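Take a look at this one chain, the form predicted on its own, written out in structure tokens.
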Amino acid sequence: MLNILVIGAGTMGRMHAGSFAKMKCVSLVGIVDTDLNKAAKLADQLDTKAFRTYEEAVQQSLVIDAVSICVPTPVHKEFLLKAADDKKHIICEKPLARTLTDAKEMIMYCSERDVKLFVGHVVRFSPEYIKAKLAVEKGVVGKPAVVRTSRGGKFPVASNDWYTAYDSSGGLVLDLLIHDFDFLRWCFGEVERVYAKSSRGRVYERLEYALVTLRYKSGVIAHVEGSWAHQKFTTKFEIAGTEGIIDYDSSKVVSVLTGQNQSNSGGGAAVPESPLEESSYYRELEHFVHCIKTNDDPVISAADAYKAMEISMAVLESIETGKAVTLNNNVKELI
């Protein structure tokens, strides 16, 4: 049995805690939140304990094998360092940190203390995205050439409205589009160059739009669109290659289509997803629990999470300067 403490009772904390509570091999030992009433309400629902601080939970002499950090980005580091000092394995929501300097320090800190660190890039556990990656690997589209992704929804509402504080959240790019940056790197390798435009600073602060062009060392060109200006959350992607195209739109009933170029016969094959399956978050967290128990390598490493941040930071630099930014891909070993 793996004993897990969840830090944060907001949206992601509820998602993590609810997932852990369903797992037979996990004991959810508590929920931590500075808003004790919010923590207590969630704890009552899941038959566990509530604490105002991490220290209070530790002082209760609870057996804690791992912590799940689901608080705002700027305080990830604070809790990670505490947990690592106590030799607790760590699951941390993305992005790992607000700056690359902090992210690198956090990764090294865990490594030096022989603590496992998992970063929650949930798209790697979404069935549609997994199927798309496998299709690319099998050569369904031939040689990939042009990719377009889109991800958007309402501006997120959270405690102290912290998403509006760009210096803390990194805005749309670091908090939302990082999902696509990680997925595309997973599929197509290292990014060579980025160029981006954003509405930030031009319109109402609670509406944001960004358009990013990524050039990969493999030759693939990707156009990544993000929006916090819509009511309904949707994601889309198109992966076009020399032999065909993969098309996905979460707003459609038939979500994933693969098709051949016009020179070939035949149409597209739909691959619908069952609404009865566990959520991608559940699968992600179940995978991390498995890796803690077995010492297996995770689907996404802490170094992968760092690289996704690195792309995000280059995009933010491009938005700020109005110029293309070339990435340094002389990757040093982080862990």
The other form holds:
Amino acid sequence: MLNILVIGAGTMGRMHAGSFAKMKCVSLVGIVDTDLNKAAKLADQLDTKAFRTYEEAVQQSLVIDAVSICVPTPVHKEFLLKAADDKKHIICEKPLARTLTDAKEMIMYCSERDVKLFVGHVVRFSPEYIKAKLAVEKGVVGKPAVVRTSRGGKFPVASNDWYTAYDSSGGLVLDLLIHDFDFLRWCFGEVERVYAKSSRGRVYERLEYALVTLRYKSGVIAHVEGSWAHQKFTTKFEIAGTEGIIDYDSSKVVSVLTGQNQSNSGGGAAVPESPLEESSYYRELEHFVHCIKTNDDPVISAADAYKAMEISMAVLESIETGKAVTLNNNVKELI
Amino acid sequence: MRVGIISFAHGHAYSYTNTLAELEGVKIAGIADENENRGIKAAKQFNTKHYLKYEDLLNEPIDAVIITSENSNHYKHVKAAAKKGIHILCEKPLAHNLKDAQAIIEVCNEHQVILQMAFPVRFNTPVMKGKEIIDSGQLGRLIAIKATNRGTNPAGWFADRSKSGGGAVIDHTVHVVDIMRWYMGAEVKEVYAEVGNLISELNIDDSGMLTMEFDNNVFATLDCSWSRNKGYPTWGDVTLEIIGTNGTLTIDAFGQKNNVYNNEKVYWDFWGDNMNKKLIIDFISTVREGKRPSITGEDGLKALGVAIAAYESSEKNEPIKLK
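Could I have the structure of this protein in the form predicted together with the partner chain, to go alongside the form predicted on its own above?
What follows is the entire complex, opening with the chain shown before.
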């Protein structure tokens, strides 16, 4: 049995705690949130304990093998250092940190203390993305050439509205597009340079929109759209190569559509779904639990998470400067 | 009205001539094509006369001419027509380089003939609806546009830089830049592009991703790649995603189609309006009424300027300011 403490009872904390509660080989020992009511509500649902602080949880819980850090990005480091000091293995939501310096320090801190660090790049566990990667590896599209991805929906609502604070969240590019940067690097290798534009500084409404071009060392050209300016969360990708094309659009995958009439004459709303027995989050967390138990290498290493951040930072720099940014690709010491 | 066609080098000639044949009060005066086989065949198809030399066609009493020759021949053909006082519909891009494009505009001004650009996408019904929605102001202030205009490598002279001026980037950028300029009444200030020859064996750019900064504080990207493969159910696309402070607008210019699953192939059977036809009707009425063309030579030059700057950007890996 692996004893896991979830830190943070927000959207991601709920996702993690709910997944762990379902796993037979995991004991969810508690949920930490400075808002104790929030933690208690979730703990009640999942039949576990609620704590206001990490320290209280450590004092009261008998055994904690690992922690899952699901707090806003700028606070990741604080909890990671504490948990690593206590020799707990760490699962941390993406992005690992707000700055590369912090990320590097966090990775080193864990490795020096022999603590495993897993970063939640959940797209690597999403079946549509995995299928596409496997097809590309099999040569279905020939040599990949032009790739497009899209991700986004409404502006996120979270505690203290922390997403609106760019200095805290890194905005759309660091928080959301990092998924696509990681997936694309997983499929097409290292990035040579990036060029990007975003709505930041152009509009003051509660929205963000960014368009990014990435050139890979392999020659592949990728275009990444990120949006907190749309109405409904959607992900899309298209991989075009010399021999074929793979495309996916989440808005067109509707395997269950429930329509509810408002009156006898019809009308009303329809809710689309694409249900799977296990969510991508469940698969991801189950994989991390497996790696803790077996010592296997994870599908996404801490160094991969760092690399994805490095790409995000280059994109932010390009948006800031209006220039193309070439990546230096010199983080070998981390691997 | 008597209308001639110079060259069937560009495939759009067939669609344009088809429309001419349908229009009342329009007579196809003849087809000039230095490719004798192609010219004779086309003349037969449209029940008109073939001229091996374009000069001979222009010596006939004609009112207007459609120029659908290779990009590098546009200037030669425009100049000859303009000198005869014949009005012109010129296929896009206006020319294979900026020097020729400038000269085309000048010679048409000098001889006071109508020069209209063949940017048929402006007449695509969903694209026109998009213009209406933008003009209504319901999207609020515009922030960004994400566009695609993909296709397939047409090969032949399109893949010969000396005749075309370039591949996918020059071929497809002009359409969408024209739509963006028209939608917003704004000009491109700066362009960045990643360009590659990643798909076809032919030595010509077939992959292109442009990022543009407009002078109204809107940014835009365009995927102009010839990236549709043989098995893809259609030739390509024109799509626009427009982001405003109050909402978003998605345009799929060729999304009106049936999906067909034949034992040999799967394809999309388009049933939307024929934009080429609407373009020709517009041009004919412009000539008939002596109006200012809906799409001018300057529009053609502006769009071409962006494509040329995109090539420069891709060589230098830096954004290029437009003059």
